[in-house]
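First comes one chain, alone, set out as structure tokens in the form predicted alone.
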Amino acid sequence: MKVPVNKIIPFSAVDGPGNRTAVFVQGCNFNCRYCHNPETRNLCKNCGECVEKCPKHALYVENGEVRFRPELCCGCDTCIKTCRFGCSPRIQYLDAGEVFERIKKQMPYIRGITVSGGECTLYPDFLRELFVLCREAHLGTLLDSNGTLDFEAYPELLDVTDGVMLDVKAWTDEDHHTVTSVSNEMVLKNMRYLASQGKLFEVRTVIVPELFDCRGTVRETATLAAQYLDKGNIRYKIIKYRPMGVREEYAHYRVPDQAFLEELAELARSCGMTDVLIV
């Protein structure tokens, strides 16, 4: 199957351990207020408004659909700034083999790959096919996910996945609705299941003090994760909200100061977490 790929970063040191290739797919089922990549949320509506604005003519319309010539793109983001629908026309539909051919160019200089988004688990069959190829090439495999796929129902995917970096955006369902417009029932189910299977590589929470109960979220998330440390190390990444890239209507939130982040990190440690990172 072919999936919409937003971009592939050949070398990344921030998407998992070691040097990795990061693959970002297009499309997400959350609407996070603080999303730093809001153009990855939706698929192109083919309205064509961005085509005439592109200074390098990297976009064109064919059979009523907006097409992308990546070799002409200068990365100016004019198309993204033009779009009214939270889309990016700079996507390519690729299957697992085509993505792997691009990953192979970085071997042997990478330790593994991480697939992110958007939300990568919208395409579980693609992920399994890609990870089988990566495993055969002795590359590590990680998923960066919002936790809405029922991982327990996809054992063949988990079999070829080294670990999941899971977003716990807020602890209570009410707060989670405020942040994402979606329930977190499946997220917390997945957190427990992945941790019990030794597949929870990392949990992460973006700290936005004015948006949800950050202390409560960190306390409850750390308490739950700490119960499974006998199954393998779980890192808790506490992420500072930054307004860069955030939609204008949500860019007004206060950036948390270092003292508050340190307080939350210490709270996570007091709940039993040993590997806590502030970024």
Contents of the next structure:
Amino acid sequence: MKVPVNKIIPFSAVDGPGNRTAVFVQGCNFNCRYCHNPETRNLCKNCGECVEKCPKHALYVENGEVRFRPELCCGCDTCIKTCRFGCSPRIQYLDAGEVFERIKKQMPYIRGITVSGGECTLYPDFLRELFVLCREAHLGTLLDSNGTLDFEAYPELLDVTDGVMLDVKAWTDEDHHTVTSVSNEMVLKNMRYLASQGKLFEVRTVIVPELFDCRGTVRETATLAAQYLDKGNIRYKIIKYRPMGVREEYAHYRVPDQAFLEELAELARSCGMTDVLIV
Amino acid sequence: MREIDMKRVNDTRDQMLATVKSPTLTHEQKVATMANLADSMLEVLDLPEGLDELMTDTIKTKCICDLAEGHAPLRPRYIIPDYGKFMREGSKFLQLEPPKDIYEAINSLLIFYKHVPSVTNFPVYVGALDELLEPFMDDVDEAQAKKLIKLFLTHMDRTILDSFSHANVGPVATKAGRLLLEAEAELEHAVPNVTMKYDEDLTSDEFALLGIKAALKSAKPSFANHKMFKSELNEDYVIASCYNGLKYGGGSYTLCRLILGNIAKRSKDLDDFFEHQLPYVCQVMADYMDSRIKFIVEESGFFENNFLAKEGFIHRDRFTAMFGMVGLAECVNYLMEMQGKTGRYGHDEEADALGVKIMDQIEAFNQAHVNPYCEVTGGHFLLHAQVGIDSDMGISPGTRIPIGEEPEELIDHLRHCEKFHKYFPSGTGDIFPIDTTVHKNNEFLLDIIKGSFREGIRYLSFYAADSDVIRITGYLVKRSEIEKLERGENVLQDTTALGMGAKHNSRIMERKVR
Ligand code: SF4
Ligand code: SF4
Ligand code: SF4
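Any chance you could show the form predicted in complex with its partner chain after that form predicted alone?
Every component of the complex follows; first up is the chain already shown.
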């Protein structure tokens, strides 16, 4: 099964413990206002507009579909700025074996991989295949998720997954709708389930004070996660909203100040979390 | 001794007067410079034919460089005293009994350092400080021990006025080692340079992470591949000066270097380079080194008269010499262009393969050349990837990829290092400035160190892209001190001037941040 891969970062210091190769797949079922990779959400509609704008001729059309030649691309981002549909044409369709070949090049410098997106759980079979290959090579396997895949229904995937880094974007369903346009029922179910299985590596919340009840979200999330700490450590990452990369119409939110972030971190600790990080 | 002409005498006298009047040199720097100028008028070495031409002054044509070792070496270039023996037995000459507590230990070491000669007149090796101090760790409580260690390090920083001075820690974690690393991180000094001997089977992650934390504060320690050095030089090796692997209780008589780019420029074509020019220059340099060693051993009287040798802190038969090289990158690129090819060193398979071929040839030459006084290393010199000097312009250190041309991805950069580090038991290394505002993840660097050493990389240095202490090429300098010197103020350490030269000539501030 081939999936649309947006990019592979050989060495990443910010996608889990130690040095990891980070794989970003294309496509997401949320529409977070503060998404700073909005071009990773949709699949290309092959309208062709970006092809003409590319200064390096790295894009071309074949059989009505846009294709990408990575070796010519200079990374100028003209294409994604051009696109009206929230896509990137810089996509390569790769199967698990092909992605693994690109991961192998970093061994033994990495301790594992992290698959992110977009939303990687849109492709659960791909993830399972890839993680099986990684496990055989003694590489760690983490995934980054918005929590809409019902993990309980995919035990084989969870078997080969070391842990999930789960976004809890807002606690109340109403707030969650405001932030993402989607309900969070499944997210919270997953949080409980993953934590009970010792597979919840990290929960994270992006702090945008104007958009949702941040205090309430941190309090409730921390309280729930703390009940499961005996199953394994869970880190709570409190992420400062930054306008970088965010779509123009949503880039007006105020950046929270350090004092507020510290307050939230303290709140999480007071609810029983021990490993709390502000980034 | 051979005659010299009056013109040279008068030129030297002019330089001496300029030294006396220099507004920027400190008193110690003036004294050292005067001594070197006096030495430059001696002519006692048996110089090989052709050397003169190959050592001519201009950096554009010069193929051999003896790194200002002087005309009549009065001591070996690098001396590695057996400090352990000194701690066990004291010294008659220095009238010191073996230290009984931490106060005496630190005091004795500080005294000893003032009596260890070198090419810079400062000790290039100050000991495995963790091992030396560990026996005294129970004398005082931890806070007191840390305070003493900080005073010890500060004393070194202000009196060893040259950062080609090296302490070692590891591979095994100790309390003294931990306190040393914590102290280094807090003090942010340029001297001494520190290397952690690292072996993933011996060094705990905790200890290594402490080292990484210190490195991101003060650009030290660097990390040495303990397994690799041990396999070549045995357990009793040390890391001294920039990053030089040498024998404990021994050292290096001399270090000369090939300027490979200029050797390429002498060549008509690729064949000429491999068949004639490279072998010829290697031979002249080896003969020159032989002649320097002969003088030090047979005529200077150093090993007969210096207390270090007389009391057994050093042994003549643990000395070797370092056969250095710089500018492999420029050499390869020149040879590629000469063939009308565009591939560049560090980016192109053919160019890198050419680099490997050159190194293989230099290594084979060295293995075939025998010096009777290098018994400890099988009668051969040790290859050394020299880090460059301040006046080098357009010459990359050792086998490094030129600054500004580093591969986009760190993994590709490391894969390149893997090909070249194996040649250099007496030292090589690569340096990576790290963006710590992004990476609050020290285990990231630990994974890179582990991977590198499994893949045969010898030596790595990191510093935070925004720290004051930075690694120039092998040695450390404070950015703030360079700025002082640029304003024309005096600075304490002579390496600051070298750092300033390198900043202007070698773009060391423009390294790719990872
Ligand atoms: S879940 Fe992530 S990728 Fe998807 S829209 Fe939200 S922030 Fe963007
Ligand atoms: S970023 Fe997009 S527009 Fe720019 S060169 Fe690459 S493909 Fe072309
Ligand atoms: S990426 Fe966007 S602009 Fe380019 S072809 Fe696809 S839909 Fe059109």
